Every structure is written in C-alpha cells, then in structure tokens.
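Given as structure tokens, the chain that follows is alone and in the form predicted alone.
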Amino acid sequence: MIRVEDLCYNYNAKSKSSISALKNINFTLKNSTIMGIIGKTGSGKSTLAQLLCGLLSPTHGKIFLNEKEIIKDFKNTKEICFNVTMAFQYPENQLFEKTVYDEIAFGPRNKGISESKIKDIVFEVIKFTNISENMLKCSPIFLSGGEKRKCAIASVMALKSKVLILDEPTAGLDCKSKSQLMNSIFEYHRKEKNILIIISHNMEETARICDKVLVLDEGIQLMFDSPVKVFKNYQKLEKLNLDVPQTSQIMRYINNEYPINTDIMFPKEAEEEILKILNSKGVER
C-alpha cells in the first residue's frame, strides 16, 4: 500500500522566490491498483511522481510505502528506487548500455540479483514488451523510436518494484504502438500485482485501464475517484482543457435526444446501449 498525507512541495522552499508546486495532496492506493494522474501542463504531475520515488523530499507532509515513510525509513535513495521505480517521459533518451540485454539487466544487477536469475527476468520482460530475442545483442542506439521505448519500459519492469510509475509512456508513438505497449504494461501489472501509476494526457487509456484517477490543477488535488465518477464531471475537466473519452462524449450527445446511460466510456458497452434504444423504437439493425 502507498499512502500520501497532506503532501506539499515548494521549489526553492528556503528562498523568497519559493514556488508552490503541490498543495495538500491526499490519497491511498492498495496493492494491484492502477492510478492515472491527469492535469494540464504545469499542474504538478511529474513533481508528484518524483516525490513518490524519493527523487524529491516533501516540503510538508508524508509518503508511506507499506507503513514505512519514504525518505525517513528507507536507508537511501537507491533502496527507495528498488521499491518505487519510475520511467520518465521519453525514457529512451536515457539508454546508455552497450546492448539491449545489458540495458534491461542494469537494474537487477545493481539490486544484487544473480546472473542466472537476471537472464530469466530479461527473457520474461521482453515477452511483455514484444522485444525479440535477436534484438538483445543490438545496441539500443540503433533501435527505432518505438523499439527504444519498449527497451526503456522493459528495463524498469525488470526491477519488479512494488510501485511502478510511468510518465507519458506512449508519448510520440503511433496508434498501433500505443495500444500494443499499453496492453503489455497492463499484462505485466496483472502478473506482478503491483501498484501502477500512469501520468497521461490520453483519456481513452486512462479510462480503459485505471481503477482510480487523480486530477491535479496548479498543484491542487481536484478529484480522486473512479474513472466513471471523474469523467462524469466533464464540465470541470473541460474548464481545465482536459478531454473526456470520446465514447462518453458521444453518449452525452445522444442523451440530448434519447435518454441513455451517459456513464458508459467504452465502445462495446456503448454499442449494446444504443442497440437497446433502437430495439425499443422498433428499428432493425
């Protein structure tokens, strides 16, 4: 479990030019939960992620992982990173090892895992990320953009941390690659039963896989609830220039003419609901 209590963070906290980035953030995530963090640029999403994995220290408030307070109760930043792992936006820019294999094995090696076990881990995570075995001997530098992204995601998966944070994991990818990568991440999460936190501007992805959604605006927590309840407040989200899932928008438009369930966010459920209305009107498919 991860618990955040009255979390605040100020940049340049000890100077007169102090800037408040986060104000009184509170939430609890139990094991096997997926949380999406959404908000416009500058809302504090990445700052929150860096606080969760110990790269920044709170100005005020506390973060607990299984009742141990991050920063105070862990030995060092390295121990925190083994428990809370983060892949930054465009993580492929941080690839540095000679081969894809060594890139994926880097974290487990630093964790002190044996080479035989590391090999098993590497071959396990490449299956999740659809990396071919032939690619393991290649230099990450010569991979395509999508392949680099998969390599970077695989390297954080290999740590098998209790909490995995992904900052815009599908940014810059085409539609097919986005779908494949998100499905891989979801399957990995189902197997590991860890806490998965995803920062995203893609509301379709957020609605599809997240159990909870945290909405930030200028460092303030506006909402923390299920995707259905969060996206039901579409008027608030629109004021923040945030979209809602397209299916939700379509259902609202239909509701202007026919009474229909506007809480639906997925195409298959929408199809079934629309067919019910058509059947009730005597319209053939």
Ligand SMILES: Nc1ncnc2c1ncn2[C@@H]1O[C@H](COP(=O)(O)OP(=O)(O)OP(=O)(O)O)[C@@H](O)[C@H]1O
Second form
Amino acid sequence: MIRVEDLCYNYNAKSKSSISALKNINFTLKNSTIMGIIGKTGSGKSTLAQLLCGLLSPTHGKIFLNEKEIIKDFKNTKEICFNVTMAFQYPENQLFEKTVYDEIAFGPRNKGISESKIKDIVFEVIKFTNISENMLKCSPIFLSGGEKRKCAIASVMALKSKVLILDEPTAGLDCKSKSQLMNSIFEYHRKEKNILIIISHNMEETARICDKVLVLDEGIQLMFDSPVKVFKNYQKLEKLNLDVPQTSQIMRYINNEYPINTDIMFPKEAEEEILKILNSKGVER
Ligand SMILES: Nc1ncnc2c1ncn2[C@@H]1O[C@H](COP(=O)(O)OP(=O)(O)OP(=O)(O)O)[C@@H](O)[C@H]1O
Ligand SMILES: [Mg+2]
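What about the form predicted in complex with the ligand, after the form predicted alone?
Every chain and every other molecule in the complex is listed next, the one we just looked at coming first.
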C-alpha cells in the first residue's frame, strides 16, 4: 500500500527563487491498484513520481510504502529502487549497456539475482514488451525509437518491484505501438499484482486501464477518484485544457438531444447503449 500525507515539494526550497511544485497532496493506493496521473504541462506529475521513488525528498509531508516511510525508513536508495521502480519520460535516453540483454539484466544483477534466474526474467519481460529474441544481442543504440522505449520499459519491469511508475510510457509512439505497449504493461500488472502508476496525456488510455485517477493543476490535487467520476467533471477538465475520452464527449452530445447514459467511456458500451435505445424505439438494425 502507498500512503501520501500532506505532501509538498518546493524546488530550490532554501533560495529566493523557490518554486512550489506540489501542494498538500493526499492519497492512498491499495495493493494491485493502477493509478493514472493527469494534468497539464508543468502541473507537477513528474515531480510527484520522483518523490514516490525517493529521488526527491519531500519539503513537507510523508510518503509511506507498506507503513515504511520512503527515504527515512529505508536503508539506502538501492533498497527504495528495488521496491519502487520508475521509467522516466523518454527512458530510451538512459540506455547504456552493450546489449539489450545486459540492459534488461542490469537491475536484477544489481539485486544479486543468479544468472540463470536473470535469464528467465529477461525472456519473460521481452514477451511482455514484444521484443524479439534476436534483438537481445543487439546494441540498444541501434534500435528504432519505439524499440528503445520497449527495451527501457522491459528493463524496469525486470526489477519486479512492488511499485512501478511509468512517466508517459507511450509518448511519441505510433497508434499501434501505443496500444500494444499499454496492453503489455496491463498484462504485466495483472501477473505481478504490483501498484502501477502511469502518467499520461492520453485520456482513453487512462480511462481504460486505471482504477484511480489523480488530477493535478499547478501542483494542487484537484481530484482523486475513479475514472468515471473524474471524467464526469468534464467542464473542470476542459478548463484545464485536458481532454476527456472521445466516447464520453459523443455521449454528452447525444444527451443534449436525447437522454442517454453519459457515464459511458468506451465505444463498445456506447454501441450497446445506442442499439438498446434504437431497439426500444422499434428501429431495425
Ligand atoms: N529541476 C527543477 N528545478 C526547478 N524547477 C523545476 C525543476 N523541475 C521541474 N520544475 C518546475 O516544477 C513544476 C512541475 O514540473 P514537472 O516536471 O513535475 O511537471 P509535469 O506535470 O511533469 O509536466 P510535463 O507534462 O511537461 O512533463 C514546473 O513549474 C517546472 O518548471
Ligand atoms: Mg513530466
């Protein structure tokens, strides 16, 4: 479980140019939960992610992982890293090993896991991320942008931490790669039953896989609720220049002319709802 209590973070806290990036954030995440963090550029999403994995230390407030306070109650940063792993925005920029295999094996090796077990882990996570076995001998620098991203995400998955944080994992990928990668991340979560935190500007993605959504605006926590409840507040979100899932928008337009369930966020459910209404009116398919 993760518990965040009254968390505040100021960059350059002690200088005159101090920037308040997060103000009084509070939330609790049970095990096996997926949380999406949304908010416009500069709203504090990446700052929160770095606090959760102990890269930054709170200016005020506390973060607990299973009742242990992050940084304070952990022996060292390595111990935090093994419990909370993060892939940064554009993680491909951080690839540094000679081969894709070594890149993925880097975390487990640091954890002291045996080479034979590491091999199993590498072969397991490449399946999740759709990396072919032939690619394992390649140097990461020669991979395409999307392949590098997959390799970077496989390397954080390999750590099998209790909490996995992905900062905009699908940014810059084409449509098909985006949905493939999201499906793989979701499958991995279902298997590992970890806490997964995903920062995303893609509202469809967020609505589809998240149990909870945290909305940040200028470092302030605007909402923390289920996707349905968050996206119901479309007027608030649109004021922040945030999208809502397209299907919810369409359902709202229809609702202006005809009463319909506006909580629907996915095309398949929308189709069923619209057909139900048409059938009740005696309209043939
Ligand atoms: N190292 C830093 N030093 C000073 N200010 C910083 C630093 N990093 C971030 N900030 C400021 O903190 C605020 C929050 O930044 P953060 O990177 O957390 O936003 P974000 O929500 O992740 O944005 P984006 O969607 O663009 O990635 C911004 O005003 C940013 O300028
Ligand atoms: Mg960011």
